[in-house]
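Here we start with a single chain on its own, the form predicted alone, put down as structure tokens.
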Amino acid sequence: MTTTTDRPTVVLPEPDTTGTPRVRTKKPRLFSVGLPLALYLLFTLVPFYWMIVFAFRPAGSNSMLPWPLTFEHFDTVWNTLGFSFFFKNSLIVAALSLVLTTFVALATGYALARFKFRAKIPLVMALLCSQFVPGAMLLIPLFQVFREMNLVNNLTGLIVADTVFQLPLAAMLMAGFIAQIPVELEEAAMVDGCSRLRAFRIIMLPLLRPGLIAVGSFAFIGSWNNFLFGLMFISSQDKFTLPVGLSYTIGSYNVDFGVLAAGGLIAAVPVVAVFAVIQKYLVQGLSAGAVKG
């Protein structure tokens, strides 16, 4: 008796001899991509649109468009409410905080990335843990220190407070940027006769430009938007920054939305301009720091 094995028959698809190209069926991406993006844009842009409408339409108008166009609210906030002084104060505080934060973060990040020392791990842990401390918890100790140093109601105290609050994150970011640059480049320069400082200046600084721009922009924007320290440490109206000045446009019983929107636009313009100019360096720097940071 012989047994036969039934093998499964493989049916091959017949070749397409008509010459008609295959048409791939597109996956429905309307609900997976388009709808979330539309909701995100709606949630993000609608407040900006209404801020523009309130800022440019006349007082008492119910128009849904910023028309007829008027600049009376900008004239009020800039010349009457003192936003010209608030803008100058914010610019001084943010610019000096940017310089101090970037310089100290550069030195700290270089030490963390290039040297081995006993307190390195505790220092890194302290920098990381400081990010979990809200700014409100620092108000009382900082106020006591600043009062002893006569820095209350002084823009210098505000610059120091902003720098101290932003320095841990800036130092960690800078350490990541420096760590990704091969140390052999510095060593080759020192073999050729350069000192460590000269090698750092001619080799490291040009390569660190995206990181410096990223850290500096974060320091500038963080200081520009800081409301809490300005409210607590500044009491004279001529030393207010823009966030504090904006809060004083809200009255106890009524709110002039046109004036408030115009002040908000004035405060938003520098931040938008900074992002528009440096966004290429910002993305490049953050992605580079995230790889080996």
Given for the second form:
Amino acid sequence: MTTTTDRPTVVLPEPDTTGTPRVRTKKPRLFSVGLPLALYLLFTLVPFYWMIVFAFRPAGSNSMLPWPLTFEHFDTVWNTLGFSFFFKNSLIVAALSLVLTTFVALATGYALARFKFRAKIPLVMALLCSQFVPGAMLLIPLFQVFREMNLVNNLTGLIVADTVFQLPLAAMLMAGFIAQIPVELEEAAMVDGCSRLRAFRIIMLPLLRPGLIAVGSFAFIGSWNNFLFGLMFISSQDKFTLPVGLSYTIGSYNVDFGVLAAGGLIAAVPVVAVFAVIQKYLVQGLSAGAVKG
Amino acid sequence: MNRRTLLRSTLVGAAATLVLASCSSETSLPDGALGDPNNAQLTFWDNNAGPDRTPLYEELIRRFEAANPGIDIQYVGLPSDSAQQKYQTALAGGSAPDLGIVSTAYLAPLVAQDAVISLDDFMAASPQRDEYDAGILESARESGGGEHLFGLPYTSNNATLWYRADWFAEAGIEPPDTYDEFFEAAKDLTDKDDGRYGFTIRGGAGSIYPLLQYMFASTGIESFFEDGESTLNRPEMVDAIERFAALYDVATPTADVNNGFPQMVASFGGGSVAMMQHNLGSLSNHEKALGDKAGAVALPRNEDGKRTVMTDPFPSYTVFKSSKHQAAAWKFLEFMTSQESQAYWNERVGQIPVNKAARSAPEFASMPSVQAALAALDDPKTVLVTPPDYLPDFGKIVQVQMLGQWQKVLIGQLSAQDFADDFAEKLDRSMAKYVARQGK
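What would you give as the form predicted in complex with the partner chain, now that the form predicted alone is on the page?
And the full complex, kicking off with our chain again.
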């Protein structure tokens, strides 16, 4: 029989009492982390690499690098194919659609999150179900409505269509963000003499910033990338948006990859830039509510 | 001013007006043509816009507007793969253009919807009526259902066998004139170790049209239907399909089973295949990639020495029924299909003008692809086969339903007989539906 004294002495590390987490100094896990990440990056970045190579190398070159560097494709798409005004149109449509979507989603989301009313469940169901309808099915009814309202071949029509299409998801997202801000904060402000609107403006809006950024950026990207509505509702070349302009570079017998890649880069740069700036808010906004505290 | 001077001035004025009027317009219009032929704002949709073709239309529009100051053309370029959807949505929404270019592959639905006008009366009154190629006009009539001309074609884009002239010269082989020579050349020019293949077979998007063109060209069968039944599963057709599919992975790259037009052009231009079948429209791709190393001949003859040419879907100008300016629209169409405009457009894209007078433009003489296609068209032994684009389901059958089946044939999962039977049955069913609808 052995006694406890026979056991080898084990020196346990001192418990960390400073309150700061210990930094783990393990070697990077090459196979479990590095390799999958490298594969994922390869999968994601190779198309971008090709886009850059095609956009910057001269036509007919087989170089694997964008060398000798040329800007001729950018010159063609921007000045000859009209991307300068496609870009401007896309910017106007996406920016106004962002503002409209965010504003209406904020109002709808607030109503859904804060008020109890009889039609609430049917309304939420309707918003959810509207997500099942593909955009192509909305085309003809929207076309007829827009024609009556003189909105066909008009950027305003496109802004309205994009907003309407994105609103259900945006409103549901916004309702989620608002619901996870304690209502007591607003109530406290109202007890202190604020009106509901003022309490919303000075208490809720700052707290909702990540949510607003998440919804707004989705609205911007959705509108920026929307090809179908741009193609269907606009019939003048000078009012086309970027996705329509891009498809215009692909003929049935001829695809100019250099021009297409240059146009693709022009279309991608603002989106990438927007995400680079807002990504910390976006992650914060999307993960808000994931852990209830 | 005495009476004589006044009379003389009036007569001179009237004569001058007549001369000016006849100069400004050489068009003769039928009675009842809608709208003022000299004053209109027209919306014109192009179904295949792009950096290579749009500038050509813009230049022609500029010329037309300079000659007809009262008419303003608003050009709208559409992406080729969404054009049909755009036409259909605009029609459903009541916003069709005045005129537009449509492919014969989707002209029939527009005719069935009563969306486009018959151009027969305009054509009968036109001073240019005898300048158009009768065979192509007839083909356009058939595509629209047979009786009337709903679309005015302006170019012909025949199936062509593109080949590497330098490889053929190295091997001491002449470009194939018969199908036996074609199959032999495909095998002789294959050197898998060197990454060279004799042919590229289209297995991906758009592969059924070229397959049908091959089937008719190699068998010499002259029509899609005989005695009301599809000819596609005749024993000769089944043999032809078997022989063609046997090239796959033997004299063609393995990846061909999924390849559409861009990949096929890339294989040919990139130097891995010796021959490819496509129409004249790919000329600019080959010129860019290969220069004068790319040669072109018409599709080979069949065993009887005949050349059977199944026409490609071709673009036509159509005038929409909703247009209030049909007379002015026709005037524009006449200008666009005049000798000068036809030569300008077609010599820049390397296709065949429908206006025969335009074919003598010197630039065509230096295009072997156009010369080969023209020689085939002018050969009295050549038989033209028009696909039944008028069938309501033809586009769907060819572009969607048979595509996966053909890929199965290529990889050996479906026999040529089953493929042909399935194809024929689908066409027979579509024809029965069409006949029933016509009978109503």
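Basically, rigid core = biggest C-alpha set you can superpose within 1.5 Å across the two forms. Note that the structure is predicted; figures quoted are calculated from it, not measured. Numbering follows the first chain given and starts at 1.
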### Query
Rigid core fitted, is the C-alpha displacement of residue 67 between the two forms 2 Å or more?
no
### C-alpha of residue 34 moved at least 2 Å between the two forms on rigid core
yes
### Message
residue 43: how large is its C-alpha shift between the two forms, with the rigid core as the superposition reference, in Å?
### Response
2.7
